[in-house]
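Consider the single chain below, provided in structure tokens and representing the form predicted alone.
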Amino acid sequence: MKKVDKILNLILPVLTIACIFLVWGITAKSVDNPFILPSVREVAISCGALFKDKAFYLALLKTLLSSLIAFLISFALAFLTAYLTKKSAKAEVILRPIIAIIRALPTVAVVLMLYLWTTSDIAPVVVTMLVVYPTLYQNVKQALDTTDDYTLEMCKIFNVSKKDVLLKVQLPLAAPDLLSAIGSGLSLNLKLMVAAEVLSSTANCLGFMLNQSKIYYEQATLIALVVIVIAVGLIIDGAFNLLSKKAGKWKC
């Protein structure tokens, strides 16, 4: 039964993707207008053209780097605040309304304000960091909560230092959930970064290339860029989920 489940787990995602492409192909054939919906073949040709273009790689590198910077800042803040709230109930009470306000911020309005206050390169990083932070905070907090009170009490009895409790007890136990949170966070970060770059009119990045494709009605290139962003996000998420599973086996 387990072998059948494993086979199905491999086949079903492939079938789902095949169905998506089939529906896309049929719809594109029915519309018969590449300016509205290009065919799968036309998008594949555009993908090939992008991979031969040096400017694409530079744009991808800039977007990935900006996304990584935003993620590292938001993750550091999320980890610090989650750790503080775990140690102090008062810290959680203080932080709760701040998290609620950040979560409720309208992304488009924040991008426009930051565009006026900063530069088109900095605005996407800040807005992505703000949007991702509440989700990361919640995920990190849940990951740290995997350490039960009994284990922490035993650490107190044996006079284990707070540093060792964090580095040798809490982090190893939270590793699977943290890795999963990092994967989903990085994937979300990338999508938000591209959207923020489009709104901020950031130069020489994936958002800029999407804007250019829209302006010049290069629909096939626009969809090709979207497909590439989705693929990169899935690869990142999948890689960290795999690491999470391995960390979970090690913990057991």
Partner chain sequence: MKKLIALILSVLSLATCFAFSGCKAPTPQTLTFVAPDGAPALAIAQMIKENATFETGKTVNYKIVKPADIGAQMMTGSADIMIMPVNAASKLYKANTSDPYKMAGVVTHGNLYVLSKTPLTVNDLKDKVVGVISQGAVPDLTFRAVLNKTQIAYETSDTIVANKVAIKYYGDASNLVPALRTEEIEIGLLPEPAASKLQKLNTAYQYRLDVQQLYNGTTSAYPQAVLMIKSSVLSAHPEIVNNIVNWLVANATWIKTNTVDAVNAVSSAVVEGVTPSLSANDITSSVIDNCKIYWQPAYDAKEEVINYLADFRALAPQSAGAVADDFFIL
Second form
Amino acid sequence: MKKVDKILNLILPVLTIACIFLVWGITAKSVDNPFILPSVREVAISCGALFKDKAFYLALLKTLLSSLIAFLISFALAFLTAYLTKKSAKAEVILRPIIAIIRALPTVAVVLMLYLWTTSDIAPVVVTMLVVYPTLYQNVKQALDTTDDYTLEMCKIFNVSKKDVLLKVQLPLAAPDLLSAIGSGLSLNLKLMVAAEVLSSTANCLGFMLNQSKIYYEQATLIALVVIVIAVGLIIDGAFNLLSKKAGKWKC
Amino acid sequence: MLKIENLTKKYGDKTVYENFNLEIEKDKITVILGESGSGKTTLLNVLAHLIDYQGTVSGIENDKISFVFWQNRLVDCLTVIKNLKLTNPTVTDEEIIKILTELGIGDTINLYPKSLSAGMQRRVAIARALLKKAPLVLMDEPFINLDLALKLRLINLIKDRQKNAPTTAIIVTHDIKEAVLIADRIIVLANGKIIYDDNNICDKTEDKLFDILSKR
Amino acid sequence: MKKLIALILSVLSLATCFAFSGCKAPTPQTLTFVAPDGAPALAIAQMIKENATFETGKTVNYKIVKPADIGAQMMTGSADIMIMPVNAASKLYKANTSDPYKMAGVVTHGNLYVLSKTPLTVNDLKDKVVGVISQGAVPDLTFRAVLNKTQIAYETSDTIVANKVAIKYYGDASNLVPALRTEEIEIGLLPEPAASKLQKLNTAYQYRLDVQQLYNGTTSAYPQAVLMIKSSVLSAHPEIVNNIVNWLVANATWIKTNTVDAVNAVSSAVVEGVTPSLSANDITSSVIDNCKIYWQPAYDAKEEVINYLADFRALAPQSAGAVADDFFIL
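Counterpart to the form predicted alone, namely the form predicted together with the partner chain:
Full complex below, order starting with the chain above.
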């Protein structure tokens, strides 16, 4: 890549974000009502206040932990079912309608139902797990397909153990796509978790803080929380993209 | 003796083999020639139990086969040395470096397959097969993508190894010259039948083979 | 192709013009009076029924909105006159700095009650789990202010906490009432008319604690919902406060003997898309008594308002604003 292109690739996204802030600032100034649209400065001050608040870190930790738990369960399920369906066509036929139903579930309705059947802590975890599972299943399946039948045949002829086929061939081949899928999945999980927490009135989490900001008309804090969630999501996505690139260095 | 008895193999409506029989002497290099679609690769796949068939194949221990496939089938995410260790876990680094050096690719051990040329990848595939030291070695167009000098070098390498540690090798090729240089026995297949079988390879064999194959 | 694009753009422009021409721009001859659904809406039921205009010579457009949407009415300046929770009013009254709102007085004085099957005092709440709705909102903050006043420790918990009141939160009354019915929880804090609805569904539940009385033993009240009026409306109609007050005072008596008409009037003014929360079956004169709907002018309520907001801020600094004299019509 030319040096100019490399520099542009760094500068252009920064410029885009700067433009977004500029439009925001101009709009806030013309609206002139911090309860409708707080200014960039007001939101920045709120961010600063959040970063000094112990309760914010506890809430962030709880939401991240819940997201991680939901993701791990979802991922384990996706991996197991994708592996099974790769091995058995019958398993695929059995699973297909179940996955279609899960994919079609209306998220909000599921949250409300789960809130009645479980607790406000469990409901967001379950619904997030359900919503992310079909996408993860598809991604894992595609990732496992990166090992073609010819390679598996070669492993069979050369008596490569099943363990080595999985750990040294299939997983490393799938790693770049898998890591990218994990990053997207975790990022999506976080967004869904926050929404589900709001709907379930879960306590002491980011969803709770968003809800509180809303009922107290603290628009600047609300937007600050949203900005933080976006930033965390981008960091997760970016980190896993980097890992994916590293795992896929053999592709070049 | 390796025996194939009453082999029948069909792909849909197309019959490749029908009640085909063949005996192959152990510890010899048998080359199978024939035009495209004559069933050469099918025969290797039957011997390796990679496809279903009717009939019997005896004299082979299924876990003691080595194969140079038509496609290289290297694992893209593993370096050359890791590819070779995957299929030959007990082999030492020194043995690997030795054989790669003999094949002229000693400096590729830490490279990934996608960094190698087609010819280099081929040689890694051959190294993988030779390192296994299996009693039966199957090779499907092993010298494809190799220049003449390299081809000759490899043929001599295989023949030297055969002298020191004989193994049963069955090689499929289109190339008459390759066949004549390396084979102890040459079989020509056409329409699932043996139309030429010679285990006295001499100066005149090449002309005979050219004659047979040019009339197809 | 160019002609087709030009034609499409022309049609779209015309359609847009028609759409905007169909919009009703607010006319200077209309005043908008907004109240949240529930007890505060009952405070203006008679006005709605009889289309009161307060001698302004203008049409008054009455709108009953979801409680969650009441703040937006003040933020955007859509309402000229409104009834809203005092803590929300304290934060938003100067949202539009060029035309702030002012508090004329208090309209409702609390409607929260603790119900249980067994008799109990406020001290008996220790070592028990109490279901409370709307964490962080007025019911929760008022209840915790009461616990603070009575020096009873509390903690958020789904299970009993020794020597403390364990507070288990529910989204709203529609979540807490079923939990009480199924005895998932045995003590609940509910607003009217949800409290009387629970009692109807399960007569074992009785009113045990009057939160208003616990908050203020003398008045048995706190300034829950207040009447806010835009400064520009006050300037244009100096007599409007007196006129509205006359209606509010009359309404407080009227709704006790005209419960069905009151509920119907409120339901008729509910904005499109919102399901009315009040039902004629649930609203009796005793329920209305429990809603403590009566008028208290700003000059009289000022200290109570300031103290109530201070109690809220002590629990959650963002839940209320610290108001100055400019908040009140004195």
